[in-house]
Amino acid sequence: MITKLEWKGMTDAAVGYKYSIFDVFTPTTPAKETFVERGNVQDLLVDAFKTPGKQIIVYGHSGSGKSTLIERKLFELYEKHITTACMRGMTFESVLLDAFDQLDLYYESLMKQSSVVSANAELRSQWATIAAAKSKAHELQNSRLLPPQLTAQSLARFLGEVKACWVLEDFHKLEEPEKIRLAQAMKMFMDMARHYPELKAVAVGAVATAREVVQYDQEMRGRVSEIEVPLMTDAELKEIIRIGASKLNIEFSKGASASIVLFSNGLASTCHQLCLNACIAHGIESERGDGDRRLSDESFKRSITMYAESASDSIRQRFEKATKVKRRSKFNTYEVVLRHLSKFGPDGTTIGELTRSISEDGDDCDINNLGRYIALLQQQERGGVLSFNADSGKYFVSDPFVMSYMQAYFESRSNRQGDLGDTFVLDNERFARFITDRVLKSILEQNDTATSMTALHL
């Protein structure tokens, strides 16, 4: 458990502080130094953490800054608060022990002081009683049972008297019964605001939490608050180059910097990963050092080659989870919606445009229901690589990286003769020699913009 304190340690920079650019670029762990301001997704996130009773449903594409953002409010807001990351298989018991362990780390200290052990004898006879049964719990090493002292309301209770908030990073890796019984839990915590205003659960995870959690559980429709994180507009990944940029002492170039944003495609964590990439590539490691300080659009180029390379495998991976049939068909609906939606560009396209791109071509796929692939290609199972604009109406690839794994495989498959129902693995050096002339002709088409926008203001 981190205090306010130590987060004001870690984040301000004493004087002669010589920032690394692993302190800068952040693209695994909540930015600390490149902070963002979100405007009003951000006021509505502390308009609910000063509310009383109200729970908060945070909710958004991985990546797009939700850690970053609540972990930023929390400091600002709580003197304290605790992390339980949900991964696939826990049960709703083992997060319940994880909350309780991780409460232990203050209590104990908390015990420690004269002062709040003579006010409150009964909380600390209370919390031995819990921290025998804890011991009990992991003795038993049974992710279904636990001691009856280890309950929700005595969580929500321990949390409140010492007005700590809890998180729940990852809600939606949780099978649908203990999603069903955290949600019973929230429910506990807004009941027992009477007692303790400030107690706050917080799900954080992807797209349809929100929904998933006032399903479960209809009682709580109107008493949490449900804040959707959205990809970041161009202007805030500027803001997170111009930041970074600022406090390194470096400038990129325009055509590296306006390429950056492009490929970023609204995520933070990938703007964080090539602005990373494109430092090292140019032998930056921190804010003072002799040579060049200006990250030319070769230093761009190199950070996109390795970023590719790195997560090659797992691009791939998403795509094959994505078109994967569970039997054999004589045709594969998935991939045909990706083929003719890459064919549309980073924006994307209505499901009126595909169907008709489809129907043209005469590809043969379940065209007639289109929008049940459209709505499965948007989930993690199937690797989430569609999301929707709802201000244009129009469904794209989430992720720059996995559209042109798109393109590429496409295109070297079609260059195939034979049957394109055969197998075909597009291999790392031919999806990077595509990625390398898609950065090129990116980098060219920036330049050429910013060199007539200066024209027209001479």
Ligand SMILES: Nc1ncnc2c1ncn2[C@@H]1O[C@H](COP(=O)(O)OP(=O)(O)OP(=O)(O)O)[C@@H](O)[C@H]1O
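What we label the rigid core is the largest C-alpha set whose atoms superpose within 1.5 Å from one form to the other. This structure is a prediction, so every number in the text was calculated from the model and none was measured. Numbering follows the first chain given and starts at 1. First, how it differs from the form predicted together with the named molecule.
When the rigid core is held fixed, the Cα atom of Q379 travels 2 angstroms or more between these two forms.
I367: CA moves 2 Å or more between these two forms after rigid-core fitting. Core-superposed comparison between these two forms: the C-alpha position of K54 differs by less than 2 Å.
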The other form holds:
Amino acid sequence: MITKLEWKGMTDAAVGYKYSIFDVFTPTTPAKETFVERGNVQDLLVDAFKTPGKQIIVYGHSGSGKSTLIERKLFELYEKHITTACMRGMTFESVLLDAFDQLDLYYESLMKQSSVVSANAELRSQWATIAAAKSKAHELQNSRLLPPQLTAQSLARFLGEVKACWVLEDFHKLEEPEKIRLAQAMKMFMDMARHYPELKAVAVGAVATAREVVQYDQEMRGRVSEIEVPLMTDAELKEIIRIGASKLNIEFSKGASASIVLFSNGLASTCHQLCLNACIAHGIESERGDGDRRLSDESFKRSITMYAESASDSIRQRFEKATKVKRRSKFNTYEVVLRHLSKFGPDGTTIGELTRSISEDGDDCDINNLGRYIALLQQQERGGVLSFNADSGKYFVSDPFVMSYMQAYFESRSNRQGDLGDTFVLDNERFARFITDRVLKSILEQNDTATSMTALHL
Ligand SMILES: Nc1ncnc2c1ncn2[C@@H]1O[C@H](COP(=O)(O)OP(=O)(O)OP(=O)(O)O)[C@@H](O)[C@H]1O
Ligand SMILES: [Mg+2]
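In place of the form predicted on its own, output the structure of the form predicted together with the named molecule.
The next block holds the full complex; its first chain is the one shown before.
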């Protein structure tokens, strides 16, 4: 358990301290130095935290900022909290035991304070019973069996006594029967709100899956806040870059900044990674004093290449997942759809335009059922490579790196002679080179636009 005081200590840089690039750009840990406010979703979360008895479900794409937002708001609103990371194969009992273990650390230090001991003699003796039961549970090493003292009710009571909140990360990784039991525990937390108004559990999960909690128990409707953390807007991503650059006393060109936003595609994690890579490529390790503050576009280009190289295996797997067909299939409609869509650029196109493009080229495919293939390409089983923009009515490739991969793949494939069958694979080096050229072009375009816009304003 981390207390409010420790968190403050972690975020307040001491006078004279120089930020390291790893303090500022944090692709794999919650953002502290570059935190940007999340508008409406943040207000919804704060309201839910403040409403007695309200339990919370937070869901959204991986990397959209769920953990960062929850952690930030918890430290502003709660004295303390505990976090249980759910993993595949965990039982409801092992989840409970993890929470008791974390609470133990807190109670141990609390009970050492003489003022607390005399005021809470009863609590002290009850916790001693829990601590003994906990040791027994660890000895038993049976993830299905807990001593009778270790129930969800007693956990709620001890969390309530110290006004702590319980966060369940990656709730969707649990099997269904365990989820149902956790949903029931959350309901019990609601019922105990009369005694402990601050008692709260927050279930965090992937898109759509965390909401299952409510589906398991109809009585929970209306008493649970379901909050979706959307992908970041371009303005929010730009803000991460601006804050990060100002903390490190460096400058990204307009083109580099716009390209980072473009390639991040709403994912804060990618934005942090690209900024970090650019610093590394430019030889920046920590906050700059005076002198060379501006990162060259060359460093930024290198940052994208680094990213493409390290991610190319997973990007390729996503593409292969999207286009996989049975060996005996006469044609591959998934591939035809993606090849044509990748010609339309980042905004994508409508189903009508796509059909026209495919029939003009006379490609062999299941043209009468394109809608079905497009729907499947949006699902996780096909790598979720397509998305739909309800405002424009257009389908587009959901990740710019996957888009670049497709363009490089189809271009390289059409340049090769003869029948390549299923054997064609785009090598990482070629992909990285393709991406680098594309990025350079986009930086130059953006810088040109920026220059002409500045000229106009002058
Ligand atoms: N509001 C924010 N301001 C600045 N950076 C952020 C913000 N939210 C998230 N980030 C950055 O983006 C990265 C991903 O965020 P986070 O881990 O919170 O996402 P998540 O939705 O919990 O992802 P997952 O589902 O994979 O756990 C983090 O490394 C963090 O540094
Ligand atoms: Mg998370």
